[in-house]
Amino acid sequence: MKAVAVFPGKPSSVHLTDTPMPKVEDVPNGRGVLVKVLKIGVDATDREINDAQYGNAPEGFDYLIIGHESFGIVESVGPNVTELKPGDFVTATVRRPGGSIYDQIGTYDMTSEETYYERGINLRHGYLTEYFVDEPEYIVRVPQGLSHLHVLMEPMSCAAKAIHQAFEVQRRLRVWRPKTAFVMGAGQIGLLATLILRLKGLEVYTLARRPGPRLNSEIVEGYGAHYVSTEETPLEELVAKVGKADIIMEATGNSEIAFRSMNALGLNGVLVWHSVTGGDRETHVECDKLNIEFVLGNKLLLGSVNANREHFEMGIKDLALGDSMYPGVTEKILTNPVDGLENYQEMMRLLVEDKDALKVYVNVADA
C-alpha cells in the first residue's frame, strides 16, 4: 500500500513509498484494530522532520512514515476487541509507552526515559498511509457528529492537555479562579486553546503578529475572545491596558516570545510553554527581574508536550461543546485540503510556503 515517508537525517527526503499492508493479526491476543485512513493532518512537525531537525526510523527500516494527526474508520477488529466495531470513526494517540512507571500507568506522554516513541515522529511509523493497525487502548472513537472536524482531534488533545495540566498544578493554591488568559499565537493550537479557555469562562486575549481582519482574527472573535495584533499593540501595551494574565498559553513556535511571556504573568499565575523550537536563537533575558518576580509572586512555568488517551477524550468533549456553543467557527481552521497521498509535494509546499494555511490535511480516502 502507499505511504508518505522520509529518510530521517536526510533533508528534503519526503517521498511516496510502498509499505506492507497491516493485518489485525499483527497485534497479539486478538486485540488488533484495522483502521482505514480517511484524512491525515500535517503541521510544522512534519515539515521539521522533513528538514531533518529530528525524527528516527523504526528498528529494521531506513524510512519513517510521517503523519501523526489521524482520522479514519474501523475496517475490522480482532476477536477480543469489544471497545470498537467496524464503521466507527476514530482517531489515534501518538505516544507509545516505554518502560518507565509513567509509561506503564497510561501517562506515556510523561515518560521519564530519554528514548520516546511517537507514531509518525520517532521510532514508530505514522498514519500518512492507507491503513494502520493498533491496539484499542490507543484508538479513540470520534462521534459521527464531529466527523466534520476530523483531523483536529490530535491538536485539540495537545491544547486540552496543556490547559488541564495548568489547572491540575494550580491545585497547590487550594483556590484558583483565573479570570484573564493570554494565548500567544493564533495558529491551530492557539486557536483551539482559545476555545478551551473561553469554554472555561475566561476573558481571553489571543496575540498574533499580523493585524486583522483575517481568518485567524475571525475565528478568535467567533469564540468571543479578543484578537490582538502585536504590530498594533505590543505585549507591554496590552499588559498596561488590561493587566497581567492569570494563565498564559504560549504556542508561537518562537523561543524569544516564550521568554518574553514571562513578563506578562500575574501573581500566582501559570505560564504554559507548548512551543518546540530548534536552532540556536539567543535572546536577552532580564534574569534578575524574572527571578525575583517568579519567586515572590509564586509564579509557575510549565512545559507540556503531546497527550495521552485521557486528553484526547477531553479534547473531543470540548470540541463537541465548542461546536454547539460557537457553531461553524472551529471548522474554519481546516483551510487547506490536499487530495491523495500522491500529492505529497503539494502538501509539503503548503507547509513551507503558505503562511495563511492554518490546517493542511490530506484526503486519503472516502468513508
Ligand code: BGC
The other form holds:
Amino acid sequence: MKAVAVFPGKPSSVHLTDTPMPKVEDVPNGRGVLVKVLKIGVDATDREINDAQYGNAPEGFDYLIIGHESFGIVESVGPNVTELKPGDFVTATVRRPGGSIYDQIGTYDMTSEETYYERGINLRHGYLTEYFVDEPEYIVRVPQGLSHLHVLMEPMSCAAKAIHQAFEVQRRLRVWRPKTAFVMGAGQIGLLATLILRLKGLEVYTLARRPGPRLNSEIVEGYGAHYVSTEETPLEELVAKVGKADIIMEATGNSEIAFRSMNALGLNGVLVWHSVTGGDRETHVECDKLNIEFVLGNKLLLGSVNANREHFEMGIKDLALGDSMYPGVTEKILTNPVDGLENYQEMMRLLVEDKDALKVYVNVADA
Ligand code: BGC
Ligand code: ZN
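Switching forms now, from the form predicted alone to the form predicted together with beta-D-glucopyranose, please provide the structure.
Complete assembly follows, chain above in first position.
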C-alpha cells in the first residue's frame, strides 16, 4: 500500500513509498484493530520533519512514515477486542509508552524518559498511509455527529491537555476563578484553545499579528472571543486596556513571544507554553523584571506537550459542545484539502507557502 515518508535528517526528502499492508494479527492476543485511513491532517511538525529539524525513523528503517493527525474507520478487529467494531469512526493517539511509571499508567504524554515514541514523528511510523493497525487502548472513537471535524481530534487533544493541566496545577490556590485569558496565536491550536476557554466562560483575547477581518478573526469572534491584531494593538497596549491575564496559552510557534508573554500574566496566574520550536534562536530577556514579577506574584510557567487518551476524550466532548454552542464555527478551521496520497508535494507546498492555510489535510479515501 502507499505511504508518504521522509528520510529523517535529509531535508526535503518527502516521497511516496510502498509499505506492507498491516494485519489485525500484527497485534498479539487478538487485540488488533485495523483502521482504514480516511483523512490525515498535517501541521508545522510535518514541515519541520521534512526540513530535517525534527523526527527520527523507527529502529531498522531509514524512512519514517509521517502523519500524526488521524481520522479513519475501523475495518476489522481481533477476537478479543470489545471496545470497537467495524464501521466506527476513530482517531488515534500519537505517543506510545516507554518504560517509566507515567508510561505504564497511560500517561505516556508525561514520560520521565528522554526518549519518547510518537507515531509519525519520532521512532514510530505515522498514519499518512492507507491502513494502520494498533491496540484499542490507543484508538479513540469519534461520534458520527462529529465526523465533519475529522482531523481536528489530535490538535484538539493537545489544546485540551494544555488547558486541563493549567486547571490542575492551579488547584494550588484552593480557589481559582480565572476571568481573563490571552491566547497567543490564532493557528489551529490557538483557535481550539480559544474554544475551550470560552466553554469555561472566560473572557478570551486571541492575539495574532495580522489585522482582521480574516478567517482567523471570524472564527475567534464566532466563539464570542476578541481577536486582537498585535500590529494594531501591541500586547502592552492590550494589558493597559484590559489588565493582565489569569491564564495565557502560548501557541504561536515563536519562542520569543513565549518569553514576552510572561509580561502579560497577572498575579497567581498560569502561563502555558505549547510551541515546539526546532531552531536555536537567542534573544534578550528582561530577566530581573520577569523574575521578580514571577516571585512576588506567585506566577506559574507550565510546559505542555502531546496528549493521552483522556485528553482525546475531553477534546472530543468539547468539540461536540462547541458545535452546539457555536454551530458551524469550528469546521471553518478545515481550510485546505488535498486529494490523494500521491498529491503529497501539493500538501507540503501548502504547508510551507500558504500562510492563510489554517489546516491542510489529505483526503486519503472515502468511508
Ligand atoms: C504533535 C504532538 C507532539 C508534538 C511534539 C505536535 O505537532 O501534535 O502530538 O507531541 O508535535 O512532537
Ligand atoms: Zn501536531
